[in-house]
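Just one chain is shown here, as structure tokens, and it is the form predicted alone.
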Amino acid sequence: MDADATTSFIHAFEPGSDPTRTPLLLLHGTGGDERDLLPLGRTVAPGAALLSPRGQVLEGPMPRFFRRLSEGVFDEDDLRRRTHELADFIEAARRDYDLAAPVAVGFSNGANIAASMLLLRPQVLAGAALLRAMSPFATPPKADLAGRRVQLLSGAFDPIVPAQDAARLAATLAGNGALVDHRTVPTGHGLSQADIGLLKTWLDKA
């Protein structure tokens, strides 16, 4: 089911048929739009609601959360305007929708608002899996995650995130309260299937 009449985000969403299952927040990658992580989803998290937004920010033709000033430096202005922004749409979809708080499962850029979105507004978010993510502030915010659960998963030969990046926002959400599970996984920046068992062991426990 495609729905954009809940706010200016073009987004896909598809009801929940386990209403045990946590909601899941699809956050795509660079280029990425609402379709791309539906059967990812589906995959990890067998019945759960999926909701997934495309970016609102264009870098030539492709759709992305936020903007970035070079391949990883962040216009980290647009990206507070633009967590604020995802988190509003959030809000309003859980209403629309009737939603419990979702667990974002977040790629790259995805993940790195995802990331945002914990350190400037957690209580939107039940929790968060972060594939592929950096830290998204020079000087994070200080922000109350006690509880909260958050898997990390890294890429071993990943060329876009260096391994101390990801280390530090693992710390960072870590410092902050986060139940935090990070892994790292024998592969580069793209998805494997260690990252699909990984990330629906840890769903299955939410």
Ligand code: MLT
Contents of the next structure:
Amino acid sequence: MDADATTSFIHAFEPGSDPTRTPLLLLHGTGGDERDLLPLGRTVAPGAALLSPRGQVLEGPMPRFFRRLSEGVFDEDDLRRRTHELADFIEAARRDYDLAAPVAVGFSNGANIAASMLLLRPQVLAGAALLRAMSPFATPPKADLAGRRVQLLSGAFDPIVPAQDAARLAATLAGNGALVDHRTVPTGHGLSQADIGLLKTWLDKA
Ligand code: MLT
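Any chance you could show the form predicted together with D-malate (MLT) after that form predicted alone?
Starting with the chain above, the whole complex follows.
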């Protein structure tokens, strides 16, 4: 374990004001940064601590959490390595900021690394909301996700994530014991008010 892991990622941290709320780990999409999802976090989980790292891969000027070979085709070795680095950062941040295990709220590229973390380092997360996620691995590893709550929100007209791919991810997670709430909203890859309402309701039950 790297003792300096909290400084290993540029990140934003907002302390919580409501100790009953589970902290959120906010993971932005391609081209976003650590500030992107803070307003969403404040809206869907008022009073929760917010931990929001910036992805360390640059695709041109755009930060991401791992490399891809083309849209929807991932460099799986890089994904594995970066998932462990991010998991180490979260463990260090939990110690430094005195946080309970967070629920990840990831969008697009951030949702995909959150799905990877569920499969590779499940103990790091209390659960995950995966907004527009796809299957991160061609052959997913086995993981013990018994009792982990996962919300998967897909877009009916998403040009990036095929419906069968999101369904495969839901089946993989459920097959490993996760309690998966998979919904499809009538929109594309971007988030809509429907997503925010479903996410808030799901988080309120955490
Ligand atoms: C990814 O690369 O993670 C997915 O294609 C989603 C995206 O970031 O566009």
